[in-house]
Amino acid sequence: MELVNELQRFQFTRLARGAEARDGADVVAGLTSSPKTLPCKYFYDAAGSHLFEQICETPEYYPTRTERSILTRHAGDIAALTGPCEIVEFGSGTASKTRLLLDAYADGAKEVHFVPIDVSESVLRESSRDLVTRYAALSIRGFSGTYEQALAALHPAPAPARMFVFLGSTIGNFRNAERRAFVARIRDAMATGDYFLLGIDRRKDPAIIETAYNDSQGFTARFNLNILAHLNRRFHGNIVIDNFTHRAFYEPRRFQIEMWLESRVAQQAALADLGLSVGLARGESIRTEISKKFDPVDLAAEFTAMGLGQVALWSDHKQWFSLVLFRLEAKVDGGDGAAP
């Protein structure tokens, strides 16, 4: 169903969910797995993402501030790289840091055309309304539901080309074969010419990743632990909280940082409404989120090989982060699976 803001140049489509959204399968299949995971997609009720924004400022978490920091330098680069075009972003939260790249396209534009993409309606209406006030040249389209969805409900571009935008190295959270599905997903909803930015978390010394997973205030060890709090309200659980413990580590082999949560204790945790108890021994660990570290020049390669020629890279001076622009140069069938 579309509803039409009464500003005018906010448009809005809540997309239908799935059952597989509201259900929990993903949980169930996660607890009863080996080892058990669990979908970072769940940190966020509203007081996982207050928590994550706490992270984002304390002085260990550097990927925020240092992504931040490029797009300060360098937005107007790539608004004179790409040209005019609309800009699709995954996950745009209440897009702070793409207001950075809105400054610089409607910067002398009649028309600037964004669609911010995201599963939090709330968010999605206040941050898009707030946007239409600020910039006079604005309009949106923004999408409620998966990425997969809205990728499937663009609208034809009402500008020369499109960017999608997918900023935070949140594609770090994908495994191997995931991450080239999704982007083989994007590809197909790309035209010609159209362009991709994406923000990726570089590797580095294992102990400044560590440090950032660990920060000195406990922030990042109580936004692990809130997933086990939000599953007990959505899905009236008996889990408690304090028979856990956060970890978060470096797995150098896979390049990724891994957080887990350990059970102190032999215990029994239920969800009543998914009908699931699961056991765990004392010192067993749930995984709650990878989130994988990248060589821009490996990166580059995978993407030549779907279609996506590199534009330019930029970097910060302690090349600890990079901002990379893509341009679909031609379609390629095949080439998109990977070993997880």
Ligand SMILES: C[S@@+](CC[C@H](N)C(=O)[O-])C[C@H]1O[C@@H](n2cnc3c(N)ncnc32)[C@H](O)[C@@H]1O
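In place of the form predicted on its own, output the structure of the form predicted together with this ligand.
Shown next is a single chain and nothing more.
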């Protein structure tokens, strides 16, 4: 753990260093399982974060602009409901939508505390530098590392309450059991009266979802393939990127879009630092991401069972995306042990 003071009002703790072995272990586990999988956090090196921004700008990728439109209309309502609080954001990225929240919380406030958490250090630094320049009342204590590492390292909140924020429907990247375990960890880090603001992509015509993950400019394909380039660089690999093709399709039984990398040829792929060499048959695929689409009623029931009561829900007029505000009513245990 290393504390880095960047500017007067921006400091971050680098949690990722020294965790490489653990990170690598999840790559080995994924590439030796059947089917082969990769944890989606490996999308986000500097190039991957940039590609994600480009995806967000495509006409097909509705989640970002829809969520932004909801925040534009309701950030003031959110701030009014919670009152002053420290904002802790998981996977903050460029924090472009977060600015709408910060505008609302900074309005008339002497001090606003923001804790961005992101595995991509470059994006965390860039966005935080921008934010402290833009907001005179803002102080940032970020974490460069994984959600779990940051949750374990959180300091006591300097404000009357804390609001955990998870935008972009990134919660959809967890499988059901993983999601419940993750939410239970957040709940355990909350004090009674703390808030959790969640962005969720909703169920809709699968054709709309599939189009969003197969944009015509090919940014999503490049983003998907970039995971291999990141692994090559990070673990001294020899994976031939051109030997793979991007695939994304909706799996209706699990209400999720799935992204895969399909091997065009029979090949061997090695990551020297991990002592790993795996064979792929022609046509065999590696699953790189799932993105679940939600029914807010089911999700509210799941959260309520964990002690998180729904305070408010805001949606766009097509009901494609929702922002849901939960509050920890009382400290409780459990609710996270259901089937995957």
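Residue numbers count along the first chain shown, from 1. Each form is matched to the other, and the largest set of C-alpha atoms that superpose within 1.5 Å is called the rigid core. This is a predicted model, so every value here is computed, not measured.
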Review point. Hey, does R73 budge by 2 Å or more at the Cα between the two forms once the core is superposed?
Key: no
Point to revise | Large Cα move at D130 between the two forms, threshold 2 Å, rigid core | key: yes
Check your understanding: Has the Cα of G145 moved 2 Å or more between the two forms, judged after a core fit?
Key -> yes
